[in-house]
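Here you get one chain, nothing else, as structure tokens; it is the form predicted on its own.
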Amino acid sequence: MHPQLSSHPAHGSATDRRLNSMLRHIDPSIASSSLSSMDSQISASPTSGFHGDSVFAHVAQAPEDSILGVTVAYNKDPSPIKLNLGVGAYRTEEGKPVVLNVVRKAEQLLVNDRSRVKEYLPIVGLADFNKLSAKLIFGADSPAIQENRVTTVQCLSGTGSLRVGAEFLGRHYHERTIYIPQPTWGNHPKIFNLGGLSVKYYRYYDPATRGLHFQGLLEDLGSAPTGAIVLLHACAHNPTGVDPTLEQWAQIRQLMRSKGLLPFFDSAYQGFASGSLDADAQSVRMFVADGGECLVAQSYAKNMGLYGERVGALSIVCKNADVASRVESQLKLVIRPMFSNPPIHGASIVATILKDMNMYDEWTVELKAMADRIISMRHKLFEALRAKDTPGDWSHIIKQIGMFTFTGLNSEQVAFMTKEYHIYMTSDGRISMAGLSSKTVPHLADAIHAAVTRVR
């Protein structure tokens, strides 16, 4: 028995005829002839959507992401002397966005491959691309990968491989308390509290001297539950530049794996920060080299300029093979109600690079410019204010290393800098040393010498 419908005379014929073919879909024995017997039902529901306030009246405006609102400001000052040190993307000497030679050859390879087809991925990806970021990271004769006890999945970008990361461990890792540095990149709390575990922070980085505070990473670590897990910076620690030392990387793998506490890195520069890919990746590779688990978040933004593409990966080393196998099969899990499986363009890019040694090499000398032209930017800040003779030691800033610079500047000077010199950075005195060139060094220069000078 079909509801019966009505035709409403404000609907005509074309209305008609759509009803008529849906009800064909449902029930072939329908005929068109049906549809002028159906009155009564159809018509327009008094939803408030028609009437009154909308069903989301009540929904607040919500603030602007504290990174991303940066640039919203940013875009709406009409100032040409503006400048944007809030963005987490290189920029060239010239200000301009850049996309590696060896991204447009992959990109052209790929277009001009006429048996490539746009089908869906398996749920875990890539396989190509998931075989060689493992390479990338664990190194191509680690014995974890060897004896198979790493499982690679393909996700959108670092963020992504995060959050799955996030949900695997909150259901089905004993412990559901992360400790993440303080401070750290300010969408970490928010993934793994989505996730399903509890944040904590540890003790990382020392205002008095700009630098590790390496004491108190080691009691709030030493202090922590047996078995939590814990959020460590692979390199290039976002916000703050400031990295441990190899001698302390090696204190404080020892430390957490005689509580048994689970790392967890978080991988988005390497190769970016120091140039040097291997050199970038040493952290998380010490962790492997002892046959302990680990989880590693992967992302290609940076390194190889994918930022809109969302090419990133999640490994976690296992055991043995038979736990990698299992742990994977979970994977999958998470994955496929998130968003199914990933999209294929940007894991073809990369997989095209790693796996051919002449575009591999080319993108080690790009990334290898990238890195060095921060590198200079740093020591270009560091002496124009030194030739100022601003108050204070500014060592940091070429002590630091990565993307970004954690200034020292407070919110007060900060803001002072906006209005002043249209000089845009979060509140926190985080700037991007990418979005620095020759050019804007000195107006740079003089904002900080400003603001130590007349803020306090």
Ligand code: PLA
The other form holds:
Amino acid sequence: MHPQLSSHPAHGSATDRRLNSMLRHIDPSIASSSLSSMDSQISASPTSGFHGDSVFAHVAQAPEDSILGVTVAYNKDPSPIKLNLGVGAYRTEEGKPVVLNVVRKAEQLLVNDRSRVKEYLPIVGLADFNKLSAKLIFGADSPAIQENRVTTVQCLSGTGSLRVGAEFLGRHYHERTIYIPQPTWGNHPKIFNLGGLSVKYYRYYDPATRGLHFQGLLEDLGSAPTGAIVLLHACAHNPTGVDPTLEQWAQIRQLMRSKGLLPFFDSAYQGFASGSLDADAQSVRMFVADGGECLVAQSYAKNMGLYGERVGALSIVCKNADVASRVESQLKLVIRPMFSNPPIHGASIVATILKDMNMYDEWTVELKAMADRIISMRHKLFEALRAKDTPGDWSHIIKQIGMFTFTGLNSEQVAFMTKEYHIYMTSDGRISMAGLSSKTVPHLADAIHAAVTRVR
Ligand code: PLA
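Having seen the form predicted on its own, please provide the structure of the form predicted together with the named molecule.
Up next: the whole complex, starting with the chain shown before.
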């Protein structure tokens, strides 16, 4: 052992001693003499940063994320009655996270297959996964796929797909403004800004009717510059739960195509809105059917419960196969320095399920059960508020679609519910219906009742 360290600890500073033991840990063969000379060299260096202030001393504490920060606060609360309705993550009636049976089965198959290795995937990801993902969103017999004018690249869930799409547009598309709905998922503006796009909002939600501001939407998109990009939520709009009807989608499509606006769909909830994968893809398919171009970001976080596996895809539908192939070559240049190539496990689970008819069917049944449970929570909450005669019209709870209810509660009422009832939700009044169960509905109804009667 280094004599200076074992018998004369007072000779070096705490930092020096830590440094010595770290060096010995890295290479136990380092001689004591060389250690002490290294030691003095490092300690003497004015740029070593071991003495004095941190070179990061100026770094300010950043605020928590408006959605994921809710979970951070929830985790710190010791109350046994606490309830997390912040992040959109599905829970069972027992309040537990779920791994779908079909996902467990696929994982078992993958683990048992000894021929599988952990080599890098290509830059664009798993080929089967990409093909099957395109089919899932565009339809099995989509002409765009048959004509080879769709390029699909595997990305890191919905967020990563949006991010790669944003950067591709920032580099290669002539119009750098993207219109996003007011309101929208809080991460959207940040993702698009980082991709080099400038963000503008179009009216989407009308707080007075708690419904779609269709007139405002048409006006705002109508006055957008030709060629502007428009972000559309494919279904189950987050946070409002308000989707256009099919007739309204048809009008939006007509307006956008007539003005040459480029659609960028965010499809994070396919199957979660109605329980049907095909029904929830109608908006996207309508735009693809007219032969025009568009981008689609897909996520398997919610509909396959693969949240932490980070599985998603970006598809770009182009005019012809030649353009699609050049677009793909450029997507590779975006991906390579960003994350090099995507992870293999989650995409293999998805591909295993999508290519086996029985497993696919099993998935649709489990998916429908999740969607139905969310819808039943809407009815239970609505009934509970009605039974308590809670002031206000709460019918939007059963009208809204997908994972979230945009309650209309203001930030003071939300803060009150968190403080007094240990119910955690985002400050815009959004609650994740997927986090609710029959057992917790009465507690939430009590909290909402108290909030609207006591806090204004
Ligand atoms: N797009 C929308 C509209 C989303 O709501 C979410 C997730 C994503 C993309 C990204 O999902 P992914 O990257 O995990 O595939 N929104 C969640 C979670 C469910 C979050 O904020 O990250 C939400 O609570 O709003």
